[in-house]
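What follows is a single chain, given as structure tokens, in the form predicted alone.
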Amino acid sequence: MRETEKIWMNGEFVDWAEAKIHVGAHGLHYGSGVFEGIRCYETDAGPAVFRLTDHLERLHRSAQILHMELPYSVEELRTASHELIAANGLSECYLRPIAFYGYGELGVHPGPNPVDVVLMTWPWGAYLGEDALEKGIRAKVSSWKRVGPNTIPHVAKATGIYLNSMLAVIEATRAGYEEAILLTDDGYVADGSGENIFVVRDEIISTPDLSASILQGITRHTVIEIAQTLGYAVHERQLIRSDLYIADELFMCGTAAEVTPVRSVDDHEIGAPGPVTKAIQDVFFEVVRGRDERFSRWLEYAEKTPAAPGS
């Protein structure tokens, strides 16, 4: 992670090195937090944050599920996000809002603990590497199962849930693969450690439905709309492991991963990137860089460029 100058913390800009929390913070001990991953892209009209409001609304919904009342509205966080990007002088970056139960009591119940809210920005290139976007990645079906929806609610993008993903991706990378694919307890395909997954066969696109304990991904929704606009049929349905092995094409998507082809699963080779994947990927990158008017509503520009704090 490349350090930037400022972090927005509970309504104030603080120096990167001074953005600290107490070791007794509830979120540190119990994973009682919610977060988002958002990208800002450089465009001809200036820095544009992709689907910022959609992400911040999901942050609020995630907090609601955890009985966490955020002290800042979507609009307040939206404004703060643009101000932070400008304060750090970034034309392109990753944006990480996070809210968590802070320092107070350390029982499992968060009780009266305050809710801390933080925004971070830093430059971050291709999550799985630039080569991955062009040539695809090798994935492994994990021995770790995706946690069920009635165990932990995957509609919430909650910090503690990601231990499940962490174990899966460590297992995959230690075995020499770039990413993990998790199955549900019933053996259906769920998702990657931090991405939604799409299978293409006979130019028909399929993706696991929400019953597979997956996050209701914003990039997933983006890909579905792009694909349908391009004339492809998209089905949200149950997928089994062998669907991955016999796919004509396979790709993953997410804010960090963007649209990344998969070239093999468990050493079963898949063409990557195939023509459908490439078509969707090409449009996606045109969209986020402000070069496709059909989807311009997804780009959120700052209304003005504020001065850096203290200037």
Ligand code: PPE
The other form holds:
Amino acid sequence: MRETEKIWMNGEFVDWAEAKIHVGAHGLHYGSGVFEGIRCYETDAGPAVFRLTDHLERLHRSAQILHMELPYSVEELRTASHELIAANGLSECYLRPIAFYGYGELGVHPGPNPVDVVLMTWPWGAYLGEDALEKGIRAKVSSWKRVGPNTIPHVAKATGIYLNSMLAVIEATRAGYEEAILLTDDGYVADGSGENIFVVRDEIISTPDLSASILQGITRHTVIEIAQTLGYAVHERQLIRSDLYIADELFMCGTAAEVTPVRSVDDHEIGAPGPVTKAIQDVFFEVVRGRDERFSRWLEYAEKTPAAPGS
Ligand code: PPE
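And the form predicted together with the ligand, for comparison with the form predicted alone?
Below, the chain from earlier opens the complete complex, with every other chain and molecule after it.
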């Protein structure tokens, strides 16, 4: 991770090296936190944070699901995010807001522990490698099942959930693949360790629906809108493992992974990137860099008031 100058911690800008917490923090012991991953892109009009408000609203919803009260509003975090990016002099970066139960009492019940809120920013290149964006990755269906709605609520982007993803990606990479694909307990395709999944067959695009234990990805939503604008039909539906094997094209998406083609699953060659993936990927990169008017409402600039939702 490339260090930058400042980190925003509970309302203060602190030096990167000083942004520390106590080892007794509740969030460290029990994974009791919620977080976000957001990207800021360089555009002709300056750095633009992509769908910042949508991400911060999801952070608030994630906290709500965990009965966690965030001491900062979406508006306050939005301002702090822009200020931090400017303070660190970054034009393109990843932004990581995280909120967790802090230091006070141990014991599973979070009790009176404070909720600490932190924002970090640093330059983060292609998540699965530059090559991946161009040539695609090899994925493996994991033996680990994605957490279900009644184990840990997958709708919350909660820190503890990521043990599930961590086990899956370790398993996949140890076996020589680049990414894992997790299924639900009853065998439907869910998510990658940090991405949503799309399948293309006969020019129809399908992606697991929200009941398949997926994170309700903001990039997923972006991709659906782009695909529909390009004239493709997009179905949110249950997918089974073999849908992956017989796909014409397959890709994963997420804030970190952006739009990454998948070129094989469990050694079934799919070939990547196909024309549909490529078309969506091309528009995606134009959109995030502010070069596509149709989606300019998603770019949030520090100096400009972001467009009101639905405008
Ligand atoms: N599913 C999972 C399990 C997931 O972690 C992410 C984001 C997504 C789907 C896509 O969501 P969205 O970013 O809203 O489009 N994963 C974040 C964390 C990656 C990490 O390694 O940390 C991310 O992409 O920022």
